[in-house]
Amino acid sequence: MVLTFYVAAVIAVICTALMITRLKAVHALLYLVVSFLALATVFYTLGAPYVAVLEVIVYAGAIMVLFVFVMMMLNIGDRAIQIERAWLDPKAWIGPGILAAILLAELAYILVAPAGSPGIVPEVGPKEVGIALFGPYLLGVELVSMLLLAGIVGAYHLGWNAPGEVESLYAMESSRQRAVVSGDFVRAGVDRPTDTP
């Protein structure tokens, strides 16, 4: 059982590193799903099947469906269809497929192993998890919640555009269109404010 813990932990670290380094979002999402499944295996080997099931249902299920749904909604047009075809390259599935197969073999080994075999950690139920999280680890839970709140505020700030910024973007686009139509590149940007590039 200790070996399965270490193999799942190594797979989680590898998948997380590969998820961060992938340039295409779909490939990163594939590695993120395998990373979540590896974390669920780690939790299960530590004796927390409740947390492992929540990891699969909430993160590998609901959150990933939300990510994929948002990506599907943002990709509109013929060029996006060509890009999606490039994303579905069969070579992109080899890495996540091999790591997921190793996790599946680990899961089969864990389920087939007899209950009294050495290295099996006793189960921890939801009550014990709640007592631990809101008892000795309360400060850590609150710090994680503050970190998540800071991430949400940062994402909102990065995605927010001031009304003047949107208008200046439209003005720049109309200047470009006027330059193409009239052919006068010097006078096309005359009405543009001086502080815009």
Given for the second form:
Amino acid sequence: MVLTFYVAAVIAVICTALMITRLKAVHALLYLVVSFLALATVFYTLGAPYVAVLEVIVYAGAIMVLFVFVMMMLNIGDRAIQIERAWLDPKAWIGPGILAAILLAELAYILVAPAGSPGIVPEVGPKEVGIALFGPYLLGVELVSMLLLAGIVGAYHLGWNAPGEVESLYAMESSRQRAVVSGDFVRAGVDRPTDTP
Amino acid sequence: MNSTDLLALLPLLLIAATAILVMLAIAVRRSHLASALLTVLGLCAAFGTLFIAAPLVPRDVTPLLTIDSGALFYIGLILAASIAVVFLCYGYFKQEEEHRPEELYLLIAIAALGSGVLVCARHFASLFLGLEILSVALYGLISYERTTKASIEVGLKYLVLAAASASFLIFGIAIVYFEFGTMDFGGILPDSPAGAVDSATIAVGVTLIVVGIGFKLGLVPFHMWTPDVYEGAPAPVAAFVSTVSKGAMFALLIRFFDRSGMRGDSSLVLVFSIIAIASMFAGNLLALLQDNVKRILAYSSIAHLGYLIVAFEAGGAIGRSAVAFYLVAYFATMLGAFGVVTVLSRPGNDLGDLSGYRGLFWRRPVLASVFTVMLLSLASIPLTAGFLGEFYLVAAGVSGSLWALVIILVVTSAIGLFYYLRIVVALYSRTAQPAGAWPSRINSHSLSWTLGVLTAAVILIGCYPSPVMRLIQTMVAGSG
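Given the form predicted alone, corresponding form predicted together with the partner chain:
The complete assembly is shown below, putting the previous chain first.
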């Protein structure tokens, strides 16, 4: 069990380092997913299976899908499809793929290992987590809700566009203009010749 | 939690309720006046409940918070400052309502809640939650004028640096937890179980925590964000950052080191001495080089936090009452100084340049006099609150025999006198600006009343400090 912890921890560090050094956002996302999975494994080996599952469901699942979705939404048009195809070049898959495969092997090892193999620390299940959260740390849960409210209100205010601004943005004919004004995340289609008659 | 706990917690509950109510009011109908009024009423109600909570303290509410007389005192200070900031914001944003100022008050209420949690914290979880609530609300507040580039830039700068410092803090917390197995401040006792804990690991952990706290306080060498944020943020928000956010963090610093057994740690005393000396020197010397009033105030706040560390190191009842008194004086003075800047500024176009203040006295004598009082208080000239505050700091330092620190405090505040007087000289210089340079009269009663009250407070505390001092002595006796 100690070895599995170290392997997963090293993978998490490598993935995070590679993630912040990637030039293309989609490639960074691939490493980020693996990094989340590695973290989940770390949590599992530390005796927190419930947190591990949450990590996979919430981070590697919901939040990552949201990221990918937004990123793909920003790119509409034929040229964007070509760009996306270039992004998902097999070469980009190899790194995250190998690291994920190691994690999978680790998972298989944990599953087939004899049932009585001792963990590093005693296990903490969902029931204990729930009792702690809604017992002594109840105020903490309430405070987190205020934290999220502050985040949502701040993001709403900063992201809000006056109705006029949005209309003028979409009234623009060419995606070149749009890219210049709104600064799209990826300026796909900017140089499409058909746009400039 | 029983009903008495809830009563003791009432001030914090009402601040949170204010935020929710303002949010609902905005959802029903957008009105700048209604948002501001609702916030002020809510915060005033929270202030009133301090007197309900006062007979019930000291009291530990869940493992996370402790409400004692010190916590109530600082919550009161935070609430008073937040109310002043709300008034300043109302006058400031009334000039141009295209920034949709309603959410500003919601964020101020949430930031006040985060600060309130910080001053009550007795557990790393509540420390971190309070800090993050404060920080996240401040991100929104600092870049509130989202159409101007400068405010987005400083918002981003603050976001990145605050997130980095929070990660230092949480790593330090993890290390300390690893050593002691508890997140309660009271469980951190490096001396008691001899040989059971590794002192090197604790030193690393506590140092990382000090980095996180030092960033929020804007102490050298973690001060880089301060001048930029003060310059780019709207003037009333800069006032909030320099008072509420720093004051709450300082109260937390005192509680953390008093409750845990770290106070006597000699290497930590050395670290804080170095930080204090660096802050006093860097703050005052760098302020000499500035030509922007907001940046001068930023460096001055760095230096003032350095002075505060002297009293913090002295410790004991006298150190704690010196810190409390100094914070009261500092809050009133800083709010007043930024209040004057607020009066002369418009959203998206703050008057920072020193040359813009030239000859203010000859056109706006009252405003220039108010600014003079605030600057003299910052420079600790007698008959102002700042002077007595510094007097108590020196007394605390002498009682703790911190001679080197006290001498540096006196020397650096003499250096500081120079740049405050530079602004004063500019205010009274004969080369007046053209007639349209400043608004001809204060455009809102909220601004003039706030400035009036703050000026009265600074002079009154400076001439007749005994009521405030009595309050502080009861507070220190109750929390001792």
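Residue numbers count along the first chain shown, from 1. Please read these numbers as outputs of a predicted model, since none were measured by experiment. The term rigid core refers to the maximal set of C-alpha atoms that superpose within 1.5 Å between the two forms.
**Q** After core superposition, I'd like to know whether residue 64 moves between these two forms (criterion: C-alpha shift of 2 angstroms or more).
**A** It does not, since the residue 64 C-alpha is displaced less than 2 Å between these two forms after the core fit.
**Q** Does the C-alpha of residue 53 move 2 Å or more between these two forms once the rigid core is lined up?
**A** Comparing the forms between these two forms, which are aligned on their rigid core, residue 53 does not shift its C-alpha by 2 Å or more.
**Q** Aligning on the rigid core, do we see the C-alpha of residue 28 shift 2 angstroms or more between these two forms?
**A** No.
**Q** Using the rigid core as the frame, report the C-alpha movement of residue 152 between these two forms, one decimal, in Å.
**A** So the C-alpha of residue 152 has moved 7.6 Å between these two forms.
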